[in-house]
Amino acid sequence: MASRWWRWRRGCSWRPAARSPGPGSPGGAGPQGPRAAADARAQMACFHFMKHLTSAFPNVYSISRFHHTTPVACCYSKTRSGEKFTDPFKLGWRDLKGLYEDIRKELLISTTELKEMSEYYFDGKGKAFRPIIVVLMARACNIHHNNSRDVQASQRSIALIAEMIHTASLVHDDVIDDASSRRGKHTVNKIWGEKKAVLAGDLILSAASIALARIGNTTVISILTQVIEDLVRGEFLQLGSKENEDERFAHYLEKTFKKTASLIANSCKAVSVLGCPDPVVHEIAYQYGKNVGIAFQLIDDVLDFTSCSDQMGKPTSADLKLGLATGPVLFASQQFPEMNAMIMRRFSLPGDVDRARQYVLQSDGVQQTTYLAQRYCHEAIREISKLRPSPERDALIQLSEIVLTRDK
């Protein structure tokens, strides 16, 4: 039957809703008329396309353990020994008070318009997602090698320059994308220009750059190095896009790693590398920031379709209206063979992005994009859990049920 097209053999039930005629598209044809056959190559498309997510992915996923039952995500909210969490935000400020004062002292600029850009994002209006867990990272495996429970100087750098490369990149990004708005007020580039804001993201990149050198750690400054040459990739990544459908998920996956994923994962690897020496304990670090962060990006790609604007602080199905196609447009594409062609042209017809939204919020690719985050971050709970129980361990795991159920 076509309504149940999207049902696994090897013990998955991903279904979708059943598939209602898109906007603008003639109704069902019967069981064995065009939409039979349309649901029949889609079934097949579907098959490959999973197929090619778990190659990709091989340690997340096997076809076999793809099975969504519910779109409702969620981690553990309590430790094994039945204790609520500690709230890691809380725990993680205290090794972060005078973040962005430390942040703008690093920023030594004498040029009045270049300070004020350059600071500009350093307003402490933020939550700090990135030095947070860098800095439960540093404490969870510093408890884990020698019970230290000490955040070392060099540690808590990296928190820094952690969230100068974030922030460098999201000055450069809005000059990519003309963005208007960014935290709910205008862009660098919206206020000073497109030319000015390059070389204010890039002033900060080198600042960055001065306080790593300062570690004096060659592993360490490798280790974030590679952030760098991962967030240029993963913007040309963006740039292109995959005409072979089977392939376009893989190419999505892969730049939403070294956009986001890649700073979380290699700087919870840097701290490692600092506190403890054994490399079992930097891959655990590494792969934890790696599932974390991949999952914070796909449940921002969801935000950008269920979100209103005040919410989000920027304006929502910004992703479409760049031409991108996003998680829950690529999940949709499978009941929608029609958004195809749109995803080929970047939505760049009129009404494509309107068209393309609807056929999202009539899909469930919201709800798989969500499923796939819980999925990954069930992997980051299952590498962190086999660092020795303490409360920053612990934090971190409730860091990746935040992660799934925040809003904005």
Given for the second form:
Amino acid sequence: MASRWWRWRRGCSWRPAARSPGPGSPGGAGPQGPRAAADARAQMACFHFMKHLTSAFPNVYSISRFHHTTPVACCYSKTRSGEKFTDPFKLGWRDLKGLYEDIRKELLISTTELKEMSEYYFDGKGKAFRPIIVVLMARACNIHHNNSRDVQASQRSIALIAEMIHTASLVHDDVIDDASSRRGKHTVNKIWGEKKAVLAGDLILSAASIALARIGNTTVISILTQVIEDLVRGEFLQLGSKENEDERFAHYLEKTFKKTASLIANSCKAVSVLGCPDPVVHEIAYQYGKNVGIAFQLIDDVLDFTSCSDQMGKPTSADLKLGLATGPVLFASQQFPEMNAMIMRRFSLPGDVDRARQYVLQSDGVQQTTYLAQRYCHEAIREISKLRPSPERDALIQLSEIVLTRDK
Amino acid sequence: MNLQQLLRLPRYLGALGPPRRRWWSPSLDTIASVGSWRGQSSRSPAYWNQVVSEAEKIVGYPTSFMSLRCLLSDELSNIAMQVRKLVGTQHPLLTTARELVHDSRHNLQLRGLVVLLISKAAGPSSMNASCQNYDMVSGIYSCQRSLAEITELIHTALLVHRGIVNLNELQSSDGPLKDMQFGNKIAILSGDFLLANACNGLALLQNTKVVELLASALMDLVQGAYHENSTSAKETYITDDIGISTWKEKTFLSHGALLAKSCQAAMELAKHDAEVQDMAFQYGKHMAMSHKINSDLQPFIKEKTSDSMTFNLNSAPVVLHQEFLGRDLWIKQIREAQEKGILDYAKLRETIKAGKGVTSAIDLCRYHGNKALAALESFPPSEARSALENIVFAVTRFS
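Previous: the form predicted alone; requested now: the form predicted together with its partner chain:
After this comes the whole thing, all chains and molecules, with the earlier chain placed first.
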């Protein structure tokens, strides 16, 4: 995957095209309407990007044909027409009643403070984005397999476990990044200190592993263990930066997959394994989760530039402050090569963060990243559309669009 | 089946005979022998090392292979380069790293070694006749060897994670805030990396019960570490008001659970029945408790103890001392040993030594040692079983 991205970067023509507006041009710096911002220039990049996708996803034989015969806009209207206009979150939540109570039951801890710390983020105020995808995928796969209208208890457990693994990694990430707020409240490390926060993260992970083992399926254990490994490797990738500009983008996408998409992809795969014996379905579930997951993170990286901190519940420009060059920065640095030095020193000099932010907002980095996220969502939709139609399948299609348009 | 296994076979079959409980009868001799070791010589590192190195020969090759693989991976060698930045600071990660390399007390590999020994002592299961004996090396299944490595990985990961410092409690002598922050970052990542490797190894064992056992051991370990951290963080020199039974519960979590559950899991991997699994659990638990009490006792029984040597106010002899004395008298003794807010450990140590805490801690150490030996009685005699016994003798021996 990494080398393909590199090839794409070299082979595509967006670099000169993207440069044309020049510094200071107002060219679409506004945060609003990311989808409308997919202008003609992006359409051109799209053509090359699609060419790339064909090579990046070799099993997708039909994609280039799909592109040549179906304009992008058409693809959207097509999925729109199939929409049931039910809220995917409402649909998914029907199977998730008592989610947080059940998670708290898994955290069987006698010590009050330790229990309080471990339960801190399971307060019902999170988006529960991952559990929602997991149960919708479970139902979509069950219906696809034998028209079953049930969710197995083990599949629901995967939703809990996915949220627990996610939370455990958040707790550790916040210590690593020395973050002080998340979801509009103080982080565990700010309230209880680093020492205890790390143990709380380990505790949530161990509770998730116990729940995982109790499902009693060794394949499912292997699938979700991969997530734990990817999360750590993703964090390592984030620690280093590539000097080579061409490698940077591949590095960024690999990190994005490992830190965010792997959890969604593999938990989707796990529920598909539990619901249906067909490996083709497992691959569809995995690919859907992977593409939605990458799109989700790309938009997250965009929102770090376009959203205000009240909406996000965490400070914005957070990535720059941590020295991280995300999608919008990498695209912007194509237009403003003077950003490369800042990227290499990880925005460590005074004023770097503000200047980089200005460069990004002046460039079309935000639009390019949003556009890239759209491509991943289209790929996700294409994958999930292979399943037999069901309200849950359509909700997953709709969910991938919500990922693109969310503002927090 | 190799010659060694053939030689072991009759003994093994003998052990499976109906009068299994007969193995309890010689246990009295063994228990008596715990006491008889007492007079022979003082506990010396040399003796301990001898016990451990002979045990290592029995299991074929030692445990820390997977840990080594981890240490040599790209991720961790990058980290090793970074750790150099911490030299000169007081970050605990440095001490942990040093102990990983220069492990003079063999404590790091001890857990893995015990898992290997008990695997060998139990041998293959009769219920498992179809099982592939071909992947046995020195009488130990390869999955049991993986388990031993996983046990070490989990232990090391927690050791690393325990060494995180609270940034708002830093002293100026610790080093610059930025470096300490960096040390934390590295410690979290390396610990997580070791845990991820442990999870990976567990998944490869393809046994959900073993995964559950080890995951619950991790949970125990975290809770145990939490208790230790929160007690050692106390600024005042007043110890927790806990009795010895609470102490035992907490110590089981922090020191016994991992070994007990790993020993049990090793039996599960060889398809031994619930009874054998329980005996392995009991050995692991009691051996670990007796080992912990032994190290708690060291500051009180070493012939030459430097006066400045501190000791944990929540260690077994101190907790027992407090229990005999009552809370009020104990606080009074601590106050008397304090001078200008600084605790005179040498003085307090003499006070404790004059009481009954030390001798009852020795008794408690032997009690757990005997429980461990009793659990071993259900295993057929073998050099592996003798090595497990010798480990108990070594930690229950006091001059």
